[in-house]
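Encoded as structure tokens, the following chain is the form predicted on its own, with no partner shown.
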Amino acid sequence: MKSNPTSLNDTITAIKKFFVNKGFSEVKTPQVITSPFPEPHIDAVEVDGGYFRTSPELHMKILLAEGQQKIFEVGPCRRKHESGRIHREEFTMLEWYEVGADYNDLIGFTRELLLYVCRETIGSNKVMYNGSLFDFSDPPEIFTLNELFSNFANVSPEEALANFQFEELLTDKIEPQLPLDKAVIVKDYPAELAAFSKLKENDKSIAERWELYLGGVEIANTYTELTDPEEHLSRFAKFAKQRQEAGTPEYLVDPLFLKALELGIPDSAGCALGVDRLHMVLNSLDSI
């Protein structure tokens, strides 16, 4: 391992290879938007001439619509009261797509970009992180949501939810109990916390999510996309309602967001990855 720290742009650089070595396009999507997607929890910065993207999902999914079939991007977006020593209000997020992969698919595939990016940056394949050393060349430890909650928390997510404890719960209670020398997986969520994600059609209420924690903390986030555009405009509803009553501001929905779910949205699977906390990570920092 090498005994100082790399820069940011090296683990940048190791990403792109890594995608591009993979078959994918680089894209550049707008950074400012005309309207973020209104999830309920993310409240987007504004500027001149609309919103700084909180993400650069809504534009990636149009350009799966028009066609594209593999797609990356690593940039910069921004999050209201976003601020501590794993957030900041602008960060660099990568994010990626591929269609006919479902969630699972990614798991094995995120498993080889850390791997990889380890080796590119640090010259290892091990980390010591978090006071555990862990190898990217041993395969994530993989949990559903609702074995955590119920062999820690007594309940189950759904009933967290209905509590209002479910952050409480997954912070204080779960969170700890997640092994620090290996990746680690947290899948199936409720479907009240499905965001974008599909819903699986043996049961409709666990949504096709996982996160990945790495060294007790949460690095990326992925879905089997939801497809379907009534169940889109329906969780549009949803969350516009969610803001309205928590008195956040109301974001309307894109309308070139709207023509690609008239193109259809193929079936895909996505992630976003925080690069900051990879980064924090790989070189045993204590914060972004």
Given for the second form:
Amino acid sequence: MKSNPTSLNDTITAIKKFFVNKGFSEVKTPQVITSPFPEPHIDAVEVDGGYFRTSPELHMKILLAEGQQKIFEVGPCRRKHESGRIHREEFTMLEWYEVGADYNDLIGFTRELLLYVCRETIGSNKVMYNGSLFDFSDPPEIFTLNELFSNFANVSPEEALANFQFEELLTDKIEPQLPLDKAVIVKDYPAELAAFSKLKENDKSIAERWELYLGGVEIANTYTELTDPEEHLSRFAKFAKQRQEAGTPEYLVDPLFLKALELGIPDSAGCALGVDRLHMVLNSLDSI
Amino acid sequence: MYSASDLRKGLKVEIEGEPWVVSDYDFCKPGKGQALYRCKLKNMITGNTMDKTYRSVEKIGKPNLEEREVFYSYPEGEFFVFSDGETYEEYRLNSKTLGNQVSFLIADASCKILFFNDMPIEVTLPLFIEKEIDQTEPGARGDTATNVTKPAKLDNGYELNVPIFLNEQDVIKIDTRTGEYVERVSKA
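Since we've got the form predicted on its own here, give me the form predicted in complex with its partner chain too.
Everything in the complex follows now, all chains and molecules, and the chain you saw is the first one.
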């Protein structure tokens, strides 16, 4: 392992190299947008001309509808009032989409990405983080959210959501049990937490979504993307209602996105990865 | 009222009628769910600590706190009398509120008192005070090392460690936050 710490820019440079080698196009979507996606628990920062994006998702999906096949973007995003050890109001997000892929395809791809970035930046496959040495060349350990909740919290994720205990149980009972010496994938979220992911064909109670943990820290979130226009509109309406009930600002749907829905978003998978957090883990830092 | 998003390290809040200060804070938001604000809190009256997690929708009480400029006047039985710098109103504080600070009270020193609903709960003394050493072993002549220390006593009975070369009646500077020796001000 190299003893010198690497810079965030080294991490970003390695990420870009990986995607270019894999035939992805780098895109630059607007940072200031008319309106963010109305997710229940994400608030945007108001700026002149609209809002600072909370992720590049909206415009990247418009590009998919316009015919792009494999795209990625690394850049700043902002989320209001999010500040703590692993949160910052402004942070660096990597997001990529691949047409024709699903969330399972992205597990192996993400493993390759992490291994590449680790080797390029710190010159090794191995990282010491949170007291454990882990090797990015090892395959990730995969758990379903259902098995984690039933093993460590004695309730189903759906029950936990209904009792407003989901977040506490996840952080207090489940996350501390996740292995620290390898990458961990937690997959198959309840439909209520689907956000903009597709529900499973054979079980509409489960969303095709996974989250990646490194050293106990949530690093990335992946969906088989929701493509059905009607389902999109009904989720927008549901989230808008949840936001209204919580007293959080209303976000209208960007007309450009409605147009993209008409054009048709192709079957695809996408992942959003917190670059500051990845950099933190690679350099054994305590916070971002 | 405060919103959960106002929570920060150092924020003073009111919980069940008592003032608490956030001594440690972290924000988490697992799996795109609701934000959790995890706090360690310290009771500003009793010093007790507790952990508490707030969700983004929760409101937290704002304590009615007011700081007044005062100066220390005199001891009176079990109380210590401070006078308001503007109104000359007198406030009587007991040694429970003052704790160790009792040993560092100097007449006419300007201090601050923090009131919670008009009840004095915290005193801020001047950062440094000067006091004379009342009792200590004779100084070792020629030994000016400050890292070798010996016990010394002030006239109010407070004991602290001072460098070995100091003598009785030497005047020393003390940090009132730590109660520790800082430097010698004048020789006996």
